[in-house]
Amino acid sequence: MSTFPLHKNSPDSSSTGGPKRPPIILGAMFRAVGAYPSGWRYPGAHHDPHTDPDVIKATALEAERAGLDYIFFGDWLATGADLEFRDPYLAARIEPLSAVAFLSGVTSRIGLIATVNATYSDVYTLARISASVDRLSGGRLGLNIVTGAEPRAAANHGRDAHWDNEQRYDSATELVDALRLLWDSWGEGALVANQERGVYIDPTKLHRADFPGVHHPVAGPLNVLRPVQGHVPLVHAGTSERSRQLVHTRADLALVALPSLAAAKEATDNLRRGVAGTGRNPGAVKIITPVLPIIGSTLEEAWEIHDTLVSLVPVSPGQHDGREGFPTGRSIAVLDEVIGTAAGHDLEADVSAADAAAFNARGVHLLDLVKHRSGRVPGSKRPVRWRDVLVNHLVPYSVVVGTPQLIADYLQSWYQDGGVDGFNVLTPYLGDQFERFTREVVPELKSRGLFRGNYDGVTLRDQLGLAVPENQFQQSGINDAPATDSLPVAR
C-alpha cells in the first residue's frame, strides 16, 4: 500500500482548471561518500576520497544523461575528527568551483551549481573565475550563496572570530551587488574586434563597478567578458530574517527544508508573498527542497537498506563514547532528553508498547518518521529498536524510503500540494542507490508528465525558466562614464 497519496493526473489545466505548471525541477546535490551519516559504510558505497574525481564525473555524466537540470556541490570551510561521525562527506571533499570548473569540459548540457562563501570571498576573485566558469561551459554555472556556520573557518581565513548574522548577511548582500555589477562591466558592444578598422573596444561601453561597500569594495571593470547567462544564477537557503530578505530580494533559486506536506504550502505562498512584496514577480524565485530517497525494487527492499544504514550509524550507549570528536548528543541520554521516557534502556533493546505510549509529542513525531521509514511499530513483527528512534531523530533531512513509485508519488504530492518548484536530491551513499533514482525514479516521473523529456534549453537559466537580466548600466545608466581612466596600458 502507498505511504504518500498517488496523484494520477499531471499538472496542466486538465486536473487544476489553470495553466499548466512548468516541469519539475531536479537536482542532484552531490556528497561523495553519501549524504546519509553512515552512507559510506554500506557494502559497495563509494568511501575513498582518493577517487572522488572518477565519481564526480560519473555521476554527473549519469545526472546528464537523465536529464537532472543540475548538479550541485556545497561546502564547508574546516575540518576536524569530528565530521567523521556527524558528516564525513564534509571531513575531505574537492572545493567546488574547481568541480565544477572540471566538469565544464566534461559535461555539455547539465547546470552546474558550486557554493561560495561571501563571508570569506574576495568579490572580484569570485566574479572572474564565475564569469570564466560560465563561458567555458556554455552558460551553466549557478552559485550558491552562503554565509558560513562553522566558527573554525575564521582562523583558516586569518579572522579572530566568525562573524555575527547581521555582520555576515550585510556582507553578503554587497556581495552580490558587487558581483553583478562586475559581471555587467561589459556592455553590450563594447567589445568589437574590429581588424579592418583596428578598433578593439568601445570604451564608452566598458564600465567601472565603483561599488563603496564596506565589506567588498571594488571598482572595475571585470577583465572577463559579460557571463553567458548576463548574471550567474543565485541561490541561496536560510531560515533568519535576514536570510529571507537575501532570498526575496536577490536570489533565483531558494532552497527550502520544509518540515510537512501539511506545512509545505504556507511556506511557499509566505515565500512567494514575500517576493512579490519587494515589487519582483513571486515567479522569479524557484523554490527547492531537499530529499532522500532510499530505493529498493520492493517497499520491503528499501526498508532493509534503510535498516542496514540505520544499523550503521555509530551511536554510544552511556553519555559520552570517548572517541576523538564524536558527538555528544548519539547516545540514550540525550534521547531521553528529546522524549522523556528513554533513560536507562540498551539502545538495540525493542521499544515496548507500554514504553510508546508514555512518548511526549516529539517522541510520538519521531516514532511516525520510523513507521513511515521502515515500517517498523512498537509491539508488532517489525518492533521498533530504541537504536531506530534515536538516529531517526539524528538525521535531518526529508528521508523517503519506498520503491520507485513511491518515491514519485512523494515528490508528486509536494510538487502538487505543497507548491514547490522542485527537489534537490540527495543520496543516501554512491552506488546503486543515485542510479535508481537516475534510471527508475526519473522514467516514472516523465512517465507521469511531470518531468520533461529532454534539455529544453542551453543555458541554465533555460532549464530553470529564468529571464536574462539586463544590463545595469545600459538599462538606468548607473555610473556610465567610460572606464578608459583606469584602464592599464597593456605589457
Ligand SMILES: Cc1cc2nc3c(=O)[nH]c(=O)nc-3n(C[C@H](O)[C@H](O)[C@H](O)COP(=O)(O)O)c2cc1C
The other form holds:
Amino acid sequence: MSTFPLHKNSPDSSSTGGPKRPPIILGAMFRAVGAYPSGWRYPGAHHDPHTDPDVIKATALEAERAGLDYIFFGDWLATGADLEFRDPYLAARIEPLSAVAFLSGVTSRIGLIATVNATYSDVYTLARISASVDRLSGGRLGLNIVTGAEPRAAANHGRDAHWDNEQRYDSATELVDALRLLWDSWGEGALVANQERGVYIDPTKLHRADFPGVHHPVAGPLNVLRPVQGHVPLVHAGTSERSRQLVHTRADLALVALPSLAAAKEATDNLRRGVAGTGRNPGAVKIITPVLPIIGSTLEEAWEIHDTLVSLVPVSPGQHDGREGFPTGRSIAVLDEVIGTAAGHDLEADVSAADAAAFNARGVHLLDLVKHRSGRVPGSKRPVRWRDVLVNHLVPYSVVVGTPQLIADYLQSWYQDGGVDGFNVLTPYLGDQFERFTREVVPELKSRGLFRGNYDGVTLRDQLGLAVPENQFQQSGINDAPATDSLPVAR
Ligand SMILES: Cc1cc2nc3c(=O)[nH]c(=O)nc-3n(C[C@H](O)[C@H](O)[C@H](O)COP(=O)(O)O)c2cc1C
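Okay, that one was the form predicted alone. Can I see the form predicted together with the named molecule too?
Zooming out: every chain and molecule, the one shown earlier first.
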C-alpha cells in the first residue's frame, strides 16, 4: 500500500495537463562514510576513509551503470572532533575537485559535480581547474557554488572571521561572473595550431576578462581552452534571500532542501517565478532536492534498517557524554525544549499514549516523522521510544523508508506534485543501500517512464537539457580588444 499521494502518470501526461516534462534528474550525493550520522557504524558499512579512493570509484561506476545523471561531492573547509557526532562524512575526506578529476579518467558518461566555496576561492585557479576537468572528462563537470556556513574555515584561509551573508554573496556573485568571462577567453578559432602557416594563436579571438571586481578582480585570459560545455553548469545551494537571488540570476541548478511535499509546490513555483522575473526562461534552472532513501525488500525490513541506524546514533541521557566534541544537549533535555514535555524520561523507554497526547505541534510533527520512517506509533505493538523522537529531530534530511516501489512512489509524488525536477540521492551508508537504489528503485522509475536511465548526450549539459551558452565576447562584442599586450611574439 502506498503511503504517498500517487498518480500513475508518466512525464508524457503530466498531472497538470501542461507540456511534456523532461524525465526526472537523478544524482548520487556521495558521502563516503554514509549520510546518516550513524551510517558508518552499520554492520558491514564502509567506515574507514583510508579506502575512499576505491569506494569513490566503485560508487561512480555503479551510478554510471544505472544511468544516473551525475555524482555530486559536497564540501566543508574545516574539521574537528565534533564532526564525529554531527556529520562524520565531513571529518576526513577527499577534496571534491580532486575526486572529480580522478573520476574523469575512470568513468566515461556520468556527470561529475564538485562543490566549491566561493568565499575562499581564487577565481583564476578555479577557472583553470574547472576548465581542465571539463576538458579531461569530455564535458562532464558541474560546480556547486556555496558560500559556506563553517566559521572555522576563516582561520584555515588566513582570515580573522567568516564573512557575513552580504559579503559572502557579493563575492559569490562576482566569482560566477568572473569565472564565466575567464571560461570565454578562447573564442572560436582563437587556437589556430596551423603547422604549415606557423600560426598557433589568432590574437583577435583571445580575450582578456579584465574583471574589475572587489573580491575577484582578474585580468585573464585563461591559460586553458574554453570548457567543452562552454560554461560549466553551476549549481547553487543556500537558504538566504541573497542565495535565492543568485539562483534566479545565475544558476543552472538549484539544490534546495524542502520541508514537506505540501510546501514544495509553493517553493518551486516561487523559485521559477523568481527566475522568470530576471528575464530568464523559468525552466532554465533545474530544481533538485536531497532525499535519503532507506530501502528494504519489505517495509518491515526497511523499518528494521532504520531502527538499527537510530539505535547507533550517539545521544546522551545527560547534557554531555564526556567525549571531546560531543555536542552539548543531544539529550532528553534538548528534546524537552523542542516538544515541551520530555524532561526526565529514559531515552530507551516508550512514549506512552498519554505522553504523546501532551506533545506540542513540533512534537506531533516528530511523531508523524517517526511513524512514516519506522511504522512506530505510541501505545501500539511498535511503540515509539524517546530515542526515536530525539534522533528524528536530529536528522534533518528528507528520509524516506520503504520498499523500492514505495521509494519510487515518493519520488514520483515530489516530481509530479512538488514540482521538483530531480533529486540528489543520499545513501545512509555505503554497503548494499546504494545498489538497492540503483538496481531496484531506478528500474522501477524507468518502468514508470519517469527516468531515462541512459546517456542521450555527451555532456552534462546535454544530459540535463541545458542550452550551451554563447561566448560572451562573440555575443555582445564586450571587451573585445585582443589580448595581445601580454602575449609572446613568435619569431
Ligand atoms: C541542500 C544544501 C546543500 C549544501 N551543501 C553544502 C556544502 O556541501 N558545503 C558547504 O559549505 N555548504 C553547503 N550548503 C550551505 C550553503 O551553501 C550555504 O553556504 C550556507 O547555507 C550559508 O548560506 P545561506 O545563508 O544562503 O544559507 C548547502 C546548503 C543546502 C541547502
